[in-house]
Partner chain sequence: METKDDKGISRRAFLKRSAAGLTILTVSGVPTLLRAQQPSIKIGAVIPLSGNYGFLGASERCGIGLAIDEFNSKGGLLGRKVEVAEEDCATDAALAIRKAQRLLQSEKVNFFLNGGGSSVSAAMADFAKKEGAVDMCIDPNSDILTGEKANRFFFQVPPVNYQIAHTIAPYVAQNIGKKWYYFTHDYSWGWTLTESCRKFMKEKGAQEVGESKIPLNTRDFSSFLLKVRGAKPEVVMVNVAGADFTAMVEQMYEFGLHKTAKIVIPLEDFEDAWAVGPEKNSIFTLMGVEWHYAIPGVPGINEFVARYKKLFPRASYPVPTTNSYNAYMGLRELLRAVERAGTLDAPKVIKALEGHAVKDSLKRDPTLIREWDHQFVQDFYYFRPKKKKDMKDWTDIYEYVGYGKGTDNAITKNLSQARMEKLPGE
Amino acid sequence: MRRFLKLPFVWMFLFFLVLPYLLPLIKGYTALASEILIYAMFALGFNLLLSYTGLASFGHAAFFGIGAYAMALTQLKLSDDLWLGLLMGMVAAGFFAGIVGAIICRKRGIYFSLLTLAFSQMFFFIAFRWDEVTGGETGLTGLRRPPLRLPGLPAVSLTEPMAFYLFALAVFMVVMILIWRLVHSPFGSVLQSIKQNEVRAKYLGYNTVFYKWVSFTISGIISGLAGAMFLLQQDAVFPTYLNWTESGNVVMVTIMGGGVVNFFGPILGAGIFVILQNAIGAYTEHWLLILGLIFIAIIMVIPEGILGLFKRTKTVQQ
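Let me see this chain alone, in the form predicted alone.
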């Protein structure tokens, strides 16, 4: 039992289990807790690329939005089955991430980042203009949350905010544990070696382009799943999901929380971002400006992010 309680995932699960009851203390609500989980999932997928592979993507919202659109089109054109919609969101995002990754993973540094931004804006303009499929500027609305169906059990409605939150929590926990296992596997060690020195990793015999492509594709799949979950949260999807501003948000979330030095940094950053967005947005439409100033202040004082402060304190004590 002691060993079990030492696992960070246990405390993470217990915290999120009570989070919907804590948010009303700061004028929050259950749907806000679901949004935190979804953004945290998106940021964890992005952080696999940024902090473990050393690739800075400025266009990761493309796969977030593709996952949302794939989920919506599956519900409208094929079936309203929940699992099929989520699967199609992951497959579509992974497919396009694989194609984009195959084109750009030979590039490094700012060239890689700018190419991700260019592809993201290309997908954004396609979604913005393709009225017959994506709904154009008005997006796809009027969607609903399909019930949760498991073999041998009665269907569970997800229309209630708490029911959807518990489902989002279960998906988030699975994704978080899988990413944790991935980055602490031999595959994850190769990714970190590429981040430290790609040339030396090549000399050791690793096909670094292939490993970067796999990391990029997996990151895209996780982002697509987060996008599909966000669609269920909002019951609609719009082209802005793919815009560069959304890509900037996930970068800010990851760095602000301390994802570059701590696996759980993106989760903290997602919580801070969503809560501040809701709190500041209630008073002014210029919430992004204020949040940007807060982000600048944090990075100037703690370049490693908020969780980097604890690492710095620990180093000083040693």
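For comparison with the form predicted alone, kindly provide the form predicted in complex with the partner chain.
Since only the chain itself is given, any partners or molecules it might have are not part of what comes next.
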């Protein structure tokens, strides 16, 4: 049983190993593959909250952006150590997620979404306006990818797209397996029971607000890590990372892939979204229209997402 459970990870790892060689067939390139991994990480972290806790955040881009800014500021002001930067990205995002979570975790449903949106807008404006620290509208540019240092090994440069891709793949696999373990742990079952019926979970003696807060904070930390990785990918950070449309995109990506019914849905969604954005932009300047229509179509036709569709056909066959 355990062996079978592990199988999807092995397959996924192998698939991602060859992905950079497949992408050129559809006008893609190596950096695009890294983008897919980073976006998938972001969506997985988001889905921990959406599908495993039942909280629909509409402001997660804020934590993604905070992670990126924290990493950039660490590199500019403190040290350009790779691990320290990533750690600071996670700590900063986790810190702010912790604060926001403490204020809003009592809320549910659409009210929760509304409040996350309001808070993320606040963070957006701070990034947009606090020029002395965040660089304001211009953001922070001209950063660099520090080399990868592991104890006992020589430093490895990550400047080549392929080297960075492999590093991103390693981080992605670790994060994915950690989230998998988390949602299948006793902690994960409590979250699920909160999602299904919070009142019952409360009667069973669980401090549901605390559990929701922990889930929110962890989700924020993973978003921050994704943001810090994205900074390495772009060597720059801009306030638009925190924009509400980005928050909307990650919800859409998660739903589109089928995150609500399948653990791996967000990964598929991220792949499709990043490739679509790249491909449509190359063909028409009206890419926003096409992307919007695709979103509408998916919500109307397959609201459970693409992997949800497979599940449905499977049950029909049975």
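Note that the structure is a prediction, hence the values are computed from the model and not measured. Positions refer to the first chain, counted from 1. Take the two forms, find the largest set of C-alpha atoms that superpose within 1.5 Å, and that set is the rigid core.
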query	finding
C-alpha of Tyr283 moved at least 2 Å between these two forms on rigid core	yes
